[in-house]
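Shown next as structure tokens: one chain only, the form predicted alone.
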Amino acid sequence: MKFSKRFKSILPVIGLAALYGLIMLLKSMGIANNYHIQILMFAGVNIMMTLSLNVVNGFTGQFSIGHAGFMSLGAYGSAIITTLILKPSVIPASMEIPVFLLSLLVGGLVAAMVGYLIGLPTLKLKGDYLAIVTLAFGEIVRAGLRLIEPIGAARGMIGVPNYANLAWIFLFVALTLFFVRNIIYSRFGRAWIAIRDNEIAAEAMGIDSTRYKIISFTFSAFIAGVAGGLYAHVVSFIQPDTFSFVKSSDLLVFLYAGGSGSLTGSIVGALLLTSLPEALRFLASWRLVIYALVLVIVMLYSPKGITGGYELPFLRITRKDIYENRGKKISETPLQETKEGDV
């Protein structure tokens, strides 16, 4: 079945929102409970952080191991907003919900910003000493949370507003899958890959290897804030060691899982392996060893990731999309599997 251009960029918001009401479905037939509910909420945030690790580490070929700093910063900016400024306390229930948005919005240019200005001095390094400094980043920022004590230093925040539901959670994903496929289709998408791809190469064709690599870092710890925001407001409590290199290690194995420059695996590694802990939780002790297990058979035996670099249809722009309204005949290739010498 054909899809028009128009109706494709929305088919994935079009299918969260069918699969939120099949789940509230499920809930009111006592189905689902509030446990799997939780459980659908934290998938939902590792998606939005895989979508953006994907960004720089498959699409832009860097390595960040120091993600979870720009997921720290989103949720301290969010929660001092509704926590400490902007209280439930000193504000009418009905302006609840565009505070949360602002301090979403604010998480996000926090993380966005300290990005573009970790960004501007190290995205000239390449491969392991890009890695080493992001993980010095991520670690520096947890250390300093640990120090700041109007945000309760090493104790960490409480009493965040409960604000974040299944509902917001999936909107958010939504419109980080419509943004991130749009933007790796674009003009500045084309470029990640190409510097991806060969660096050189795509500096000899006038592309800024530096600048698109900035944009890309600040793209994504821009989503990266968002998601840490909605994270504080759905635990209520947020603690440095919460975003300890642990969390960024997760967020690989999520990535790398599923399958890297894949926005199709970054859904299903995260959805999967956030999962599976849980389902496992009657093992006690021993759902660490089968979790640890599935992973290496994954990698073993589907080195490109669970998807093998698959993507799904409505995830995905062919050439032709871009020239249908060209009048041109031209191929469904995908921009990403173009060969040499294609136009």
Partner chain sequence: MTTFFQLLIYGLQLGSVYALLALGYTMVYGIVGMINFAHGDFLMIGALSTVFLAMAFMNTSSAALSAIQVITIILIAMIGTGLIGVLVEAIAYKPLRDRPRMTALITAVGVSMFLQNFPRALPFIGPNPRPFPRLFPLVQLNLGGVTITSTQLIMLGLSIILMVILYFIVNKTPLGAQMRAVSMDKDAALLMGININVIISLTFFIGAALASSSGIFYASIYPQVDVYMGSWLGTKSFIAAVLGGIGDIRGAMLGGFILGISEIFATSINSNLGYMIGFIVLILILLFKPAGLLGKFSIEKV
Second form
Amino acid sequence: MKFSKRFKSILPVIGLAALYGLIMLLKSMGIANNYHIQILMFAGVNIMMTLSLNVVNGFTGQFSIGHAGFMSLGAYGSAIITTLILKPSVIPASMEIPVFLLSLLVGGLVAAMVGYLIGLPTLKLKGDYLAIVTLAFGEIVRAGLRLIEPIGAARGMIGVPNYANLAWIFLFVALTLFFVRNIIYSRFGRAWIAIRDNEIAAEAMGIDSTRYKIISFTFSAFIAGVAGGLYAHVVSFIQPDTFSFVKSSDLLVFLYAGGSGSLTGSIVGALLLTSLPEALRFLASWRLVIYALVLVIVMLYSPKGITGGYELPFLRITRKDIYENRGKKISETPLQETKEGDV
Amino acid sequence: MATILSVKNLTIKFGGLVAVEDFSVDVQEGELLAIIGPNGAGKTTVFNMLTGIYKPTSGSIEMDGKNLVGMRPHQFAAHGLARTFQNIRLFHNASVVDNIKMAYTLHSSEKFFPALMRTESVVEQEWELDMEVMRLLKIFNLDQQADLLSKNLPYGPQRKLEIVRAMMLKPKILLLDEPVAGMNVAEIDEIASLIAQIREKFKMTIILIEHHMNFVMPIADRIKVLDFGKTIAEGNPGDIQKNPKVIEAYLGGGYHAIA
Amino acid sequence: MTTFFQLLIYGLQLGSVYALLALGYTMVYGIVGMINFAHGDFLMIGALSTVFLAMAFMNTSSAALSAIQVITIILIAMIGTGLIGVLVEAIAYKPLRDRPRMTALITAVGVSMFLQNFPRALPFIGPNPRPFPRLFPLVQLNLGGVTITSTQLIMLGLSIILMVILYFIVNKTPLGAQMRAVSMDKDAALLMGININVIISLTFFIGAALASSSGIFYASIYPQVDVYMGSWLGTKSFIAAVLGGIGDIRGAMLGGFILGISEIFATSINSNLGYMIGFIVLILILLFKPAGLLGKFSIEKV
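Switch over from the form predicted alone to the form predicted in complex with the partner chain, please.
Below: every chain and molecule of the assembly, starting with the one above.
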């Protein structure tokens, strides 16, 4: 019992390590090249971004359509640390990893703080109005970044050290999945889903909808910020226009085509739709036409997205898991009558 | 018996239209108060004010010596007013268990960062919560459907689930908005015994809205009759049944006859 | 002071483009309740088809375009784009009417991507910007230091005429009454015997045709056309529709002019500020009037 419980909890970790090993093996055999690795790293960042969007749109039922704004704040926040303040030339090589991690934290926190500040007044807006404000937010951030000369204005920042490699991306994607899954199956996730399914009933059941929406927004922004930080350290070059509405709508496409409200959907959507345009490169200028058609067809014929609401076993926590975790069997747990006034 | 909710001169206007005028009531601990009246009399509007969904134009809603007017719905819930809805408002894409767990949010002491890490203590809390919910479901005979999505429940059990969910808030007063609307005779009996059970087991104070006289008369301690937003009669079921104003309101309104 | 009036004129001309485009957003939103993110691309289709129509006409007459020819070109472009709008709705949006809003929104993103990249992939169109022919005579008038061109006057006049016609159709004709009925309550409209499909198709037709005219006007002031021009103009017009109060056609017109004028004034200070100003104005207005300037919130029935 004890052993199998342990084993079950580290199984995903083993699986992930094996996947990483396989990719490295393919690379050493010359089947996968640096270009493939690069695409995989972008896909990883996109998975994080899609998960972040899923928290707000998929689980809390709010409409953010300007998520690239948070990503850019994270990218610039962390790039400023590693490129301008603690740049490689002023720190010893042994400090590179701590500085990198610090920069990601800063990126996440900057995005989270801004998410909190804009969430405060705007989350009272309903549905489409919130959507349009988040869009406006994303574009204001972009136009704002274009004005700031020390970070390269519209030209962008070059020479961001490329600290992020595939192993880091793997680690952060795994951590994000772990955290998002845990929070979804807690008081917080339940409150979000309640708000999503019926906000009036959620309020009537004692759920402070504004507060939980802000928690959702801030948490989501933090993930987006870290993902943005990773992105900056993959590409070494960031520009305000990278994080335009086009980027935000790409993320929405990943989320809804994959299946919103499902973590598996975010992985599949981001992975598949990041690699699809690359795989279609042989079509030259017809590639985006085909991509658009695929997207419309998926939306028309598969309303729950590609995954159809399916969730991988290690990305969900069932009631059975809770009991097993306590070393009990769900069927054997006695359900004695409540004492009077117990409820 | 002590007064636990004191409502004074509740009035609400939409545009120029007065929807409810001077609604006052002192609710006694443990009683079952029924609010009846023809369609459009303003009964649900009273509930919406008593649970913070609408803000009254004037008047006060006092509980524990505090005026709740102007607070948000979740604060009304925190002060012990839990309700069900006329048009069922369950969390449709969540399971039956989760629907009830959602109503526990307020009482839960799970913290964000431990929940993020899913620490041992969080798992422990989740486990205890699950057992508590299952006990409650067993009392109300819903434990077999625990893992079903609430939208897949039949209509009757959906209404029942809404009541159980409100009970999970551990309220001081339970407000039921037409709990037997659209039900057949067998289902109505079941809800009646469920309400009796809640009163007996949990000593719950209940306010309910209903058209169904056969349902209301035997279980109500006290009845208030609304018509066009005004209270036209108040008293025990026997008196209400004989009150000419009530008969007038029901028959004159073209509504189904008083039983 | 002359600068002020000069900027005001630029603001009005840009505002009329936004207003015409915003009308389509607001009408579709009012009738179907969806944000048609592909709406901006109808503007591009209008402008692009005008380029080719003008080329065809110039080949035949080989001289400058006559007034009749210009009117014909504009009408063909508007009707053609309108039909494309109807087609898009029938193929991509109609099956999604009862699905969650986000599904329709994402589909619209896909449609937009298609409308941009399909002409881009066609060899005779391609990704490069191309010059826009001069449709209107260019005479400069000088009013106390403020320059107005005849192009500006004609396009302002035409867009006001189009808006008045639309306002008349929506408010004074049986067709408009049906449109308003559908936007208020679809089920009730259905019971009244209104053919909802026809009304929705007509709404898309009118919206796309107006977008097409706004594309022609826009390209007449900034005579360059490419396949992507619709996307950012569309975003801004959508902003205009929202800040005016989405679902309300007077709101779309008002929002369009507010956005156009504030953008021109802000751009005269700094071009990035000009880009940002619309979004800032939007957020400020929504903070104080959450339904936009002329929009109304209905109380949700509980």
